[in-house]
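Next comes just one chain, in structure tokens: the form predicted on its own.
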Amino acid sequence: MLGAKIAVARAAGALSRSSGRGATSLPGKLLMRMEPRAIERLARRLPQGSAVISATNGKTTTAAMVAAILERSGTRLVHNRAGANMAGGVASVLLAAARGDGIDGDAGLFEVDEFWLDRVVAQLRPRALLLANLFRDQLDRYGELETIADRWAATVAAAPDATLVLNADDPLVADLGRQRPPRQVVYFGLEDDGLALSQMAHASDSKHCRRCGAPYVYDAIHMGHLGRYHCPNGDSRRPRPDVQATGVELDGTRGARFALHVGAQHAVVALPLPGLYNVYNALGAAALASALGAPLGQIVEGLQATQAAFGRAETVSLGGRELAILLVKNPAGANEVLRTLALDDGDHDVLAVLNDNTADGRDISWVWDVDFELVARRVRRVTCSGTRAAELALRLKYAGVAPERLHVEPALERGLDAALADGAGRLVALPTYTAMLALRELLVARGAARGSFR
């Protein structure tokens, strides 16, 4: 019976693609409607089981890093590379790999939306579960961080056989390993205070002990609320990470370099992706790959071979200019992108695109928690586009960008053309999620990017 349902779902996906509507999640959604346990039944066919990655920021990039590591040993992955990370997307990629009563793959690697994690993990029953961070994001959809943390805690409790890979520097995430035997938890974190912030950003989120409610005491703040912390009442403290980064060097928007420590072993990683946030992504990927049995040399090679996923520090050539695309979708992520951009020399030409579609979050008040002041004095020109272009321009004006340097063009294609026409050298695009997808479609149509993203 499952075979017949698979055939129907595949046919529907083919029809959707032929009509130009895309079909990343549609076949999986249809299959689950016909067979609610489709994910579970197909995942059981994977001889090496599955690994799951979830986070507010960095899921797609971290999954790409893990894939680059595991595939170096010849492992055939069933992986939702396109980033369709709800149940329909996971079901679709398993459906595409199904062959008769078997599956074309050795192991599953799935990034999963943080709000869908409990439902997907219950069916996948993964060998390992990487939980990388929790930041405030789309409050109109997710609610406060504690809402997601409670759901994650229930997910972890319902998956007692999974190895947990947790960010030691994120208090809410690290706390999820408290009740697990030490052999079932791998912590990762930054053991380098050279890039520590002088004070916590006003947009930081998780600042109170989940056990007693007391404000955490931070000995070092690395990014948002990530850092080295302890509860003054002794109820919790940051675990010592098993996988660490030291000697971190950031090369602006070009890349980063650090020493990776996995247990007693260590090696230097030249990461081709920028920013401290990508160092954290690399640490999570290294910790998960290590938990799955990858040796250090293979981990380093995979990290250094990782290519940027579209919109996440990818660079293309368009109109005789270099276009760097840096996704911004919540205060913590945007602040780290701006912090990284501020390391580059010279003034910047920027295309900033703010949408308020469902996948972005309807509430755009989060832009007032983004520290645009970090780069405001070094902006030569900003073209504001998207459904909320005027509001973004207002925020930038208050950040200190001179009005004569601000230009508003809500239509993305016209905004892109205007930004390209006025200037030379590199143009930096800062799009929200749906704006990034729309920009991708424009670049594919103009021959500057390849393939279909969705």
Given for the second form:
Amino acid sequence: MLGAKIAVARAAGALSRSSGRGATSLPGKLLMRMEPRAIERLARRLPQGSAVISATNGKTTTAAMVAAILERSGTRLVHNRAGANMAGGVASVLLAAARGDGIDGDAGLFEVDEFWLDRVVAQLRPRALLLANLFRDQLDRYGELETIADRWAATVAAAPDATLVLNADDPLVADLGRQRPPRQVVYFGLEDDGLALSQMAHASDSKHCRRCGAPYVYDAIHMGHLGRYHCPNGDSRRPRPDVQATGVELDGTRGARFALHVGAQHAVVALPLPGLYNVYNALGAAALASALGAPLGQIVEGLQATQAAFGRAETVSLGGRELAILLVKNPAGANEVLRTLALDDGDHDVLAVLNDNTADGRDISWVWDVDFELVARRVRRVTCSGTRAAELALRLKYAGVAPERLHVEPALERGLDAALADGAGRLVALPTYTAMLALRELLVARGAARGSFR
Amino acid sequence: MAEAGRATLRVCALYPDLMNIYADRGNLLMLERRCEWRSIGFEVSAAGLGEGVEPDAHDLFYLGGGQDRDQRLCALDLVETKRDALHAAAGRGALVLGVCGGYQLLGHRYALGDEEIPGLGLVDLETIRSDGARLIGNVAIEVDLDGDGRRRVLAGFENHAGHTHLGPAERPLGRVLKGHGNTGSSGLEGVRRGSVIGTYLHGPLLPKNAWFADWLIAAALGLDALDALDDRFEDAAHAEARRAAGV
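Now that the form predicted on its own has been shown, please provide the structure of the form predicted together with the partner chain.
All chains and molecules follow, beginning with the one already shown.
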């Protein structure tokens, strides 16, 4: 019976692809409609079980890192690497891997949308669950941060057999491990105050103890509300991380180096991805891979071989210029991207693209919480594009960018061409989610980037 | 006009750390820059939990939106430590702008099922949490702030579960052109009683409506008019927000 339903869903997917639509979740959605337990029934076939990754920021990159690590030992993964991360996307990759009564893969690796986590985890019953961070994001779609945290707490309680891999530095996330026996929780965190911020960003969240409501006391702030904290009433404090990074050196938008400690062992990692946020992604990936049994050497090799996930610090060559694409989709993520950009010398040429489609969040209020002031005096020209280009330009003007350096061109292709035509050297693109997809489509059409959906 | 060079806009930001869920700081930034560009002084002081406010020391009090738990904390604190001062300030004509959750707290109460959050009682309204779908989306309203029949548009975004009901003598801020407004069905949006203004157009509404930022500056300082600025970007952002709302 499942076989017949899979055949129907596959045929629909093939039809949709041939009509030129890149929808990766459509066959899975269709299958779920015919067989609501499809994820459970297919995932059961994976001999080594599944691992799940969720977070506000870094899901796709972290999953790419874990894949690079696990695949080095020959593990064949069923992995939603294109980033379709709701139930339909997870079902789609599972059904693509289904073979008769079996499945073409050893283990499942799934990034899952933070709002879909409960439903997908209930079916996948993962061996390990990596929860990396919670930042304010798309309040019109997800609701308040506390609401997501409550849902996650319920998800964790309903998955008592899963090993939890948690970010010790995010109080909202670390708190989820409180009820678990210690051997079932792996914490990761940064043990390096050299990069600590002098003050919290405006958009910081979850600054209050989830137990008693008192504001946390921070001994160090690393990014957003991530750092070393404790509750003044002693109700909670940052757990000591099992997997740690020390001696972090950031090399602008090119990469980062740090010492990775796993238990009593440690090794230096030269990460080809930039910024402290990618160090956090690497720590989460290392902790998850370690929980799944990967040795340190393999973890280091995998991290060093990780390629940028599409649209995340991906660099292509176009019109004689280097184009670096850095996805921005919420204040915390955008602030880290800007902080990383500010490390590079010189004045930047920027193509900033703000869309307000459903997948971006219809509400663009968040751009006023992004600290564009970090780079306001470090830009030569900013081309603003997208459905809400004008408000983005206004935000930059009020951040201190001189108006004559600002250009508004809502249509993306015209914006891209205008940005490419003025200047030389590197152009940095800062697109929101649907803008990133549209930008990549343009790049693929021009032969500058590979498609990601095949 | 001659006084503008010597005037200073003194803003009191109420709970800027807690009541800022939708980037409310964009409003303060807007006021600050538009004063600065006109050589009008600008001062902002924060009043957090447990801190009293001086009713005569500020021309404009700003109260934004917060997460439910933070709104609850601030509501209790407002009533305990700031109510009398805010009544005194509003009584002498200082502007009080409540946005989203801050708007709800201007009224008598916010009822959430069994629970009730107290309000400042600056205006005659109450808010009741609805079990139905949240009222979310782009919104545009038509306002006549000076009562002279000159209608202007405020555009923004709303996201609220509370339905706000105005008392019989209370006037709304404006009429809904597109979107939900106070209840999703009354056609009314916000509240306006003299210098007290509340609205569900949340977070950075002033960047989308620079003209309203200027109206607030002028009203707070008692000026008839302000120097014109180069508002190309501001006008484009306003037009874009109106298009997003469909007007």
